[in-house]
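Just one chain follows, in the form predicted alone, and it is written as structure tokens.
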Amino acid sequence: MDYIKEIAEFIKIDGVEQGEIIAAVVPAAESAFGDYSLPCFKFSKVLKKSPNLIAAELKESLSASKPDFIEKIDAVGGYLNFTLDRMLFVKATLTDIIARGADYGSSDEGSGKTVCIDFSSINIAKPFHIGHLGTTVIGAALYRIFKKLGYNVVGINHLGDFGTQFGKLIVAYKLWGDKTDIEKNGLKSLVDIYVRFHKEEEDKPELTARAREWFLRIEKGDAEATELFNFFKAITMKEVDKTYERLGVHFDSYAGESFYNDKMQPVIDELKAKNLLEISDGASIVDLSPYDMPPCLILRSDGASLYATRDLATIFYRKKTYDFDKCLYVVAYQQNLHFKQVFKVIELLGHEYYKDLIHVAYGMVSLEEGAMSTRKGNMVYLSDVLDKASEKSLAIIGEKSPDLKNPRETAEAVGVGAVIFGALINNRIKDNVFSYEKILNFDGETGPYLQYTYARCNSILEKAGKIGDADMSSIAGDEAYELVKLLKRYPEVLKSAKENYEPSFVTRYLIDTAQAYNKFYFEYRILNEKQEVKNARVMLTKAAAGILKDGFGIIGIKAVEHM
């Protein structure tokens, strides 16, 4: 039952449309005031009465004919408060959650609509480092949220596979590289020679000139340059695919920057045709000064394209190929201006779908040790972070549960889950300083805490056996009732996360749910009770476990059956 809708339809106010009443009904701010409230302040102007009087009159008129699911109606300080019949609410909610299983929270609201999500976007021949964690796990979570709500979702890894750095890498490889060593050690060997190049070019500017020449050869399709570039790409993808697999992240497209090398001319032609392209100091720009932005640089004075040129080409291609209803870019907030410029150019070209282009900005992930740089060689590989988190988890599990079967498999799930959850627990725009000690805490607001709570639920369910007739009055107490109300909210949490492009709504909800379950667990006996009481409490445990597990799947962590 949609209680807000049902309550709103029960309320009749002269001169006020039903839609306005539906929009006004909200969950009560405090459980002491009931379950749902109608603030009456906004109706004062229409009814020419005080909010207190409106609430009192509505209470009087509605109380005599209230539906069965409402236990009582109160008027307090301009609010009309509704308290539900706990027994009916608990039974209906748990029955629905258990019957629907993994479908609970899903909907068909996205049917027939396509959402493109551009995320992760790792760079070829550079390490998949801790700085890529945010975009990767935020993008993957949004992918799953939109999928859950019925959208056709296209996950795009816009590979960084274009630019002078590949010319630099070819020069470095020809001077100091060893194919056998690179095939054996992968990206670490490529990074070593890339770092050496940047150290040497400080005193040897001719290296930079040679790098530009090699990149030009890549652009023109030179056989040797292309072969080396493809070799670097294969080495990169072989390694990063292992990390994506550990994170449970997959893509529908790997079309990167180089894919659009031959797709930029239509953009330039349309800009010219609509008189938007201007020459400034030899470069081709779109003047954005009327919108308080610097010019959007389209072509350099030597005719070379830039990020904006390629991003405009990607938008043209994605709209033509996928006819998206929304196209999301999960990219760090440092690129705010870039996307404002690119989206404004699409608007100036007269394409209404500029409104459907969304920059999902996020804060930076850094280590307690400080900033990182590929050029300087102080880059932290994400695979190393996952390894370390897994090993630390193994040590903790060994102390807490020495007899646990498959400890390494569990430690991998806990360690990787801890890293993912640590990146998603806060609002995405917030910068995040990564700490192993913090994310692996089994008692705090962490991934391991959630997984441990789920394992606790699973242990109870394994011992409980089949659920029969249940005494719902045994789970109508405050702790149990608050948990049921939280479980009921899962579908609206998913919708809010989708509307705000904010996976932390799901992570915070999961923490609240786990805390509420543990409070219930410590306040109520579950297994050592009369059969019908036990059945009701096991039923609540099953519903909580199901939603925790589904939420884990949304954010990308594994449900561990035993810990």
Ligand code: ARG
The other form holds:
Amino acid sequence: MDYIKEIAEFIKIDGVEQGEIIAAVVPAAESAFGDYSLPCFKFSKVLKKSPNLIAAELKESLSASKPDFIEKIDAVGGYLNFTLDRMLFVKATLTDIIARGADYGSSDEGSGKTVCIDFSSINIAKPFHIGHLGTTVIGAALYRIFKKLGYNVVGINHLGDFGTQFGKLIVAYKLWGDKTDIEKNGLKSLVDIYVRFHKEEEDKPELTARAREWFLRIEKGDAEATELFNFFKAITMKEVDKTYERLGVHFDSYAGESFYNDKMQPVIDELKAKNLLEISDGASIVDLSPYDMPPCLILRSDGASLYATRDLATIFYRKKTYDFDKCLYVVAYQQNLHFKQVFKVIELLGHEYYKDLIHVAYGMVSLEEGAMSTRKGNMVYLSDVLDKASEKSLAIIGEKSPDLKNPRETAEAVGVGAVIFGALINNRIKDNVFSYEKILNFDGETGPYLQYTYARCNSILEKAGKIGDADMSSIAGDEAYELVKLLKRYPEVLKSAKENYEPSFVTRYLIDTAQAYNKFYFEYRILNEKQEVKNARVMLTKAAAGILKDGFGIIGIKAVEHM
Ligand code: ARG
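Next block, the form predicted together with the ligand, ref. the form predicted alone:
Below: every chain and molecule of the assembly, starting with the one above.
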């Protein structure tokens, strides 16, 4: 039941449209003011009365005929406050949540619409480092949120697999590379020779020249160059796939920068045809000075394309291939200017869909100084962070629950979950410095705290057995009622998380819900109670557990049954 709508439909004000009333009813700011309110200030002008008088008169006229689900109506300082009948509310809400199960919170608002999400977008032959954590987990959470709301979602890993660095890597490999070693040690070996190349290149400029030649050979499709490039790519993908699997992340497309090698001409042609391309110092640019931006570089003086050129080609391709309603880019805020420029160029080309291109920027994730695990060329590998969090969880679990049956599996779920949650708890734009201490604190606002709460619910449900007739008055007290109200809000939370591209709305909500559940748990006896009382409290536990689990699925952490 949509209470706002039901309440609004019941309110009648002469001279005010019903739609305006629906838009005005809001959840009460504080429980002391009931559950929903209608602020009467905006009707003052039309009715030529004070808000206080309007509220008081409405209270009089409406109270007599109020529907059952409203317990009382009050007028307080220009607000008309509605208090719901708790028992009816609790019963209707819990019955609905339990009946809908995993479907609760889903909707078909996205039906027939496609959203592309460009996220993670790692670079081949470079470390998958902690800097990619934000884009990977934010993108994956948005992916699942849009899916839950009925959208057709295309997750795209726009691989950084193009650029002069691949020429360098080939030269480095030919000089110092050892195939067996690379196959055994993977990415780290590749990064090692790449780092060595950079050092030696400083006094040996001939290396740079050779790297340029090899890069040209890649571009031309030369067999040996292509084979080596594919080998580097395979090594990288094998390794990052393991990390993606641990994080529960999946992509529908890996079309990256090199995929657009032969797809840039239409962009250049169209820019020329629309007189947007200018030559400046030999390079081709789009002048963006009227918009207070530096020019967007399209072709270097030697004719080579740039990052922006590829992104423009990508947009053409995605529009044509997916006909997206929105195309999101989950990329660090350091690239704000890049996306502003690229989107502006699309606008200047006259494509209305420039409005559907959205840069979902996020802040830096880093580990607290001293908490670094492995440093390789100044990079903290994400896989090392996950290993360490998992290892530390194992130690904590060993202490807290020495009898647990599957400690390793649980520790992996808790450790990885802690890292994911740690990266999602704050507003995405904020820089986020975290320590293992903080993210693994079982009593803090953390992944383990959520998982622990879920396991608590689960152990009650395991003991409870089948739920029969329930006495709803036994869960109408404040703590229980606050929890039910929160559970009811889950669908709204998903919607506003989607609207703001903000998975932290979901993580916040889950923390609030877990805290509310724990308050209820400490205030109410659940199992050793009269049958009907027990049934009602178990029902509430079941609804809470269901929503926690669903929310975990959205943000990408595992629901552990025992902890
Ligand atoms: N590979 C790039 C990086 O690591 C991010 C690419 C983002 N996506 C895009 N379409 N530009 O910085």
